[in-house]
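Next comes just one chain, in structure tokens: the form predicted on its own.
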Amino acid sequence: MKKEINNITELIPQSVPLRNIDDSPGPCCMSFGFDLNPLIQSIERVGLINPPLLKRDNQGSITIITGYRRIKALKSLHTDSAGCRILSGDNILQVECLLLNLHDNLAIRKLNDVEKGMVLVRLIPWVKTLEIVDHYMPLLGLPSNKATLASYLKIEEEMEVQAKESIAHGQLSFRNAIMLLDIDSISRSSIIDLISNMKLTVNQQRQLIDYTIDLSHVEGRSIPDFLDDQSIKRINSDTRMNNPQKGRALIRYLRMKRYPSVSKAEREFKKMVSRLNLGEMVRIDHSPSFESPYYRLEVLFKDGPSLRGKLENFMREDIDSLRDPWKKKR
């Protein structure tokens, strides 16, 4: 491998007709979800700075080793030919070409999670699992464990293009994408569409997936049918709310459906607290889902007299009316 790398620097670029180069993703490709425009603009302004590296076998077939995006950009500019370095012969192993491309990419950019999965899948036939875990995963910025490796392989092998694009563009977190692996592709697509349309945060994505899968089972409905709910559609299309507001409204609605008794208790508790004239600097909160039997009083104050005044005002309120919201008023 070391010998091949040294020889590459000595190769003189040759003019190659672009029509002879297959620009479909080949065995060395590790590019996905990229924006070609910056590269096109660069080539238009200063030309091709770094020649692509190609492999030509004894039958004359040409495979891209490095420069996949450069070839795509040149073809988009309707360029007839380009200067490329060429390795010839059938004695060059695919894994050598793959590693050349990997190090070429790592030197100039950070791979997205889909591209990391592409690298790992391509390494599997050639490299022992232990070496992948111990050497190549840290090289990709990933933790060295087999569970993480399995997740990346599964995403690459089982996820549809739409899902991969959402991951690559940062619309769907990788961790949340893993949660979608156990449902069918149509259901995945309907959830990802909603996540993308509302631009949900990572935490909201997780809650949406959790609630949707649970509620579809509880109600005996398919996930696409459940997400066709009129209330969800109204939230999504409400022009009076921005995306963060829509996200919060959606999760609030799903949580209410999943835990109706808790949601009802939260609304009742909020009403009880709102009847008290506490002021802006005093808050009363309950534990998440009322898991604790205790409530919390929070008072912000500047000094002792300020604290005394707030406590005296608090004691003048009808605090005896505060109770567990599911208990009837005496």
Given for the second form:
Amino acid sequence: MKKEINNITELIPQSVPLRNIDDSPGPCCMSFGFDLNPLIQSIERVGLINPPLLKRDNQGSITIITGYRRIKALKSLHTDSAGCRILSGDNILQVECLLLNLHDNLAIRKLNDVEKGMVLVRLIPWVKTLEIVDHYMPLLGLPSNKATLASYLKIEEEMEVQAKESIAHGQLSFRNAIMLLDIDSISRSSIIDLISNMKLTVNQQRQLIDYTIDLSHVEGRSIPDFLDDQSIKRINSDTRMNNPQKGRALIRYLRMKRYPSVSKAEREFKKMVSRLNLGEMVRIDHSPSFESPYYRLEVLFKDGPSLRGKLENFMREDIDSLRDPWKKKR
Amino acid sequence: MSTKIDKIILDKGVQEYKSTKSILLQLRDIPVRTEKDDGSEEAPCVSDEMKMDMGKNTMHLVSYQGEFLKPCPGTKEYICCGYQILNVGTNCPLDCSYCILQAYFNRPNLRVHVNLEEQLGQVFEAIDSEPDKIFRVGTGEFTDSLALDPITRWSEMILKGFSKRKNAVLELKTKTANTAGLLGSKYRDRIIVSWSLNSPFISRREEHGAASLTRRLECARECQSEGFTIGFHFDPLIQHRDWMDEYRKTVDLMDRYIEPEGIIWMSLGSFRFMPALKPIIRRRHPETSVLDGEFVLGLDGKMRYFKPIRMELYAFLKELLHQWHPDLGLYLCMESNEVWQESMGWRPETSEGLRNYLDERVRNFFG
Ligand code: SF4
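Right, and the form predicted together with its partner chain of this protein, after the form predicted on its own?
Once more the chain from above appears, this time first in line as the rest of the complex follows.
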């Protein structure tokens, strides 16, 4: 490593005209989906505390090593120049700059999942896969394995900005984003629109993606065409429902389409049970998807006599009518 | 089925095995790479999980350090037939869209266990140590039993040992027409050659690289007339458009080619899979219809058809097959007593009950 790199704090900040600094997201950049306003307000109030670190090559072009957001904030405040530390010369390796920026960032904030992907993609040309997995992934708070690495790389390399923004803003969970990698970008964006509009929970997102991909296959339709469904539109635009209600209605609707026999059996079973007068303290449930051969009876009671009373009432009901809902009535 | 092997990898230390030499001789025009001690650094951006081809064109000769004979990993939630797997290799040159081996991405390539011949002694020792137990052994769980046989000559290696034993049978399960090695051998006793069958629709669309149903049945007929006991497996049964008519076509075809009295057993199993397999199938076989059905989480953590759908599939096939011949040794693979009773009209009660039923078939066929 170059000598100055080890002694960065000893570099005296110099005033640099901001218009000379290239602020496109360069090879060291690991900022995405951020809100610049708090930083702008802080600079307005107390000025720039930490000077950005820049690199000037032998041709005089200046790029950002650390302080990408600070430069952006200063520019949006129409500041002319700012005090920056500068590393000069062509013999500064890009990987050295990258690592400086990584450690600078890790010291002061938590990177979002898109930013973690940016870091990993930028490390790939310089660092062996094994070292990335063993050293840098734990540093980023990620599980140390190749499958996770591959997922982050794919998200960074293949996802559109809209999808990345949804991830960075926490609207789309990373795991669910991975599920979206297998479909084309137009389909992806139609699913993400729905997720953002209805503010679906992580679990609902997973179900939406899973059911939509399956149903578009089963029905031989494209995903955008499938999501253009009248019932989905009606749920989405129903002003009587709030977002959580819409989310639940959407998933219920899709599940019924995806699992018609299971849904029918569940409805039948519910009907059968509701015909019995069980009261509030007695419940009968089926196993998930009826896979177990057994049903569950739950009785809440205070003491022996109250249990006896409940069971006697229960026995007076037409419990012989209970059966697997797909079987014919006896 | 012709294999398209274009690369051979030799693990450290496998050169000396007889199998290695014979395979290298067979594939003498194919480039060979020897694994180095340090393992070469792989392309950085590609994880094992993302590899699409599973190394189906690469034959990897390895010395397998695990146990060669192992019980099939059943689960206590469903009734298991108590099969034993002879682990001759993993992965398969065929490419069925529903194949569970696709989830084993951490083990790509056609891995051939070249120390098999040297380890067979131990396998037979284990079998001989329990003379009262019947070992129903198969090689077709982690690969197709015969797909690589023209190259690996597995059948040549193992038939004799099984043929000589009174408490074991060997089942070679395949979707290929690679029976030349078997037919050329002199061993018949206690050897079962079986074919996995499906509806013509599924076979055509989903069993890539497999022999056509007719070809499979022609081979089965030939094996039967050459003195082999045969078996069939309708596994995985898949619900699809016109599935009843389609499965009926297969049974009609069986009737044209096969003497049902010579069938030792036929299993029925509906499609089931670990949840992690689904995205892999979608990625590798975007046109597939095997995922279209209503799959729910089973008690063993695998996805399987909603119970009444499974019952309907089995009951239909059972009826159809029963009409063809009443004594085919039909059994269900990994099902509950409830499903057995509803679809087959009887139930084995426990895994041991099913084992006894199949062992009895072995005794009836081979003494
Ligand atoms: S033949 Fe069997 S092992 Fe081979 S790909 Fe098909 S299902 Fe998998």
